[in-house]
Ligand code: 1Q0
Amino acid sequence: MDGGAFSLREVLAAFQTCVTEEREVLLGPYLRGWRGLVRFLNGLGAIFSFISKDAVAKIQIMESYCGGERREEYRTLQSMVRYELSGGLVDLQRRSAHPDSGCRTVLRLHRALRWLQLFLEGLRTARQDASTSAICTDSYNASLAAYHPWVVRKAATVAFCALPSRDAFLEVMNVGGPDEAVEMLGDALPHIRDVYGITQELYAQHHLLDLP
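That one chain, whose sequence was just given, in the form predicted on its own:
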């Protein structure tokens, strides 16, 4: 699932193929992109384990849907939302009969993707001597923090203080030096932003952004 070294190229390739001509999000490439992002998180050490472990669990749930008897319903994000909502398979008010619905599971990945998108964008545009802990904290506060209890938020912000330098982060991308990593982030992030935007709009349209 999350073995092997991180490669930014793999993540770029996955998210490049995510969106169809009809502007639907293919779940197969989406999950492949997320597997790559998990390798990135794991390469940074235990600091991010509270996010990467949860992401791995969510990816595995979605892979079981995508490979199950109703796999055609889970080919795209849009077909999944139509199928689960029309079949009453989403807990809209409180978690009860369908705590691991595809809609709820993807929402958790979607929120974490926003944090990673903001963090990677911050790394890409920051000065060489910029504080990665500040970039990470700002990105976290603008995305995931709202959905985490105080204890997790506190532990996260303390952990972020131990983050390595910007150049060390860019080396983890495994695409050459910092300049090459910045260039490839510039190629990858628009595709990640596009997938995030389509998902956000779809979930807002169906009132799914606040699933319990």
Second form
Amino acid sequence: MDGGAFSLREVLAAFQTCVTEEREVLLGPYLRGWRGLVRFLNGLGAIFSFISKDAVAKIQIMESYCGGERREEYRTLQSMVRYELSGGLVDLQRRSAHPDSGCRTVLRLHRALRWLQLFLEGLRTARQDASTSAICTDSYNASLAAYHPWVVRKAATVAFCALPSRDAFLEVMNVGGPDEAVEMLGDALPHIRDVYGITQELYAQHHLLDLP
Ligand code: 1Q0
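Could I have the structure of this protein in the form predicted in complex with the ligand, to go alongside the form predicted on its own above?
Up next: the whole complex, starting with the chain shown before.
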């Protein structure tokens, strides 16, 4: 997946690899999936760099935990939550002693995964001449927008206007023709939904859905 054109198929496959038989979410493939998505986003133009910079910063925080001294604790989302909560390593009220906990960092990516799910579903089912910026704006308003201040929402909405047409989009996915791209999305989406659902349930159980 390094260098040259790459296919969104491989990127999305990472989210399939994430889920273990015990229905735990492996952080390694989860972060590889995000890395791949960011590469894709960068390919869409410099106007999206304020988004990819934030995503990369969050991926890097997580990669440093996953490659650090306590890497065993960061093998899965479940082990991370257990470890950070039992060690008092999560700021629950406001960011102070642990501003960059794994729990709060993954929560941001998790919310963005919901946007991705809605956006890809929209692309998959839209008419051929549908506007991708409208699909993207709708998905954003139904998910991430609720967590963003006005300026970020404004900047995001402006950037979305620069998105290419649906067909051009399906082509940059690099999985073949539009029909194949639609089929690939149909195969990949259940796995994204699954990862989202498991994470959502885990975070709800531990009251982590509003971490500052
Ligand atoms: C295709 C267009 C991409 C649009 C992505 C939508 C997300 C918009 C988000 C804009 C916010 C970015 C600015 C930073 C916000 C942070 O304040 C916020 C909260 O963090 P914190 O630390 O301040 O509490 N951060 C986030 O909400 C995280 C946002 C991460 C966004 C990751 C997006 C990665 C996108 C990948 C695009 C893949 C496109 C694939 C589509 C393939 C279809 C052919």
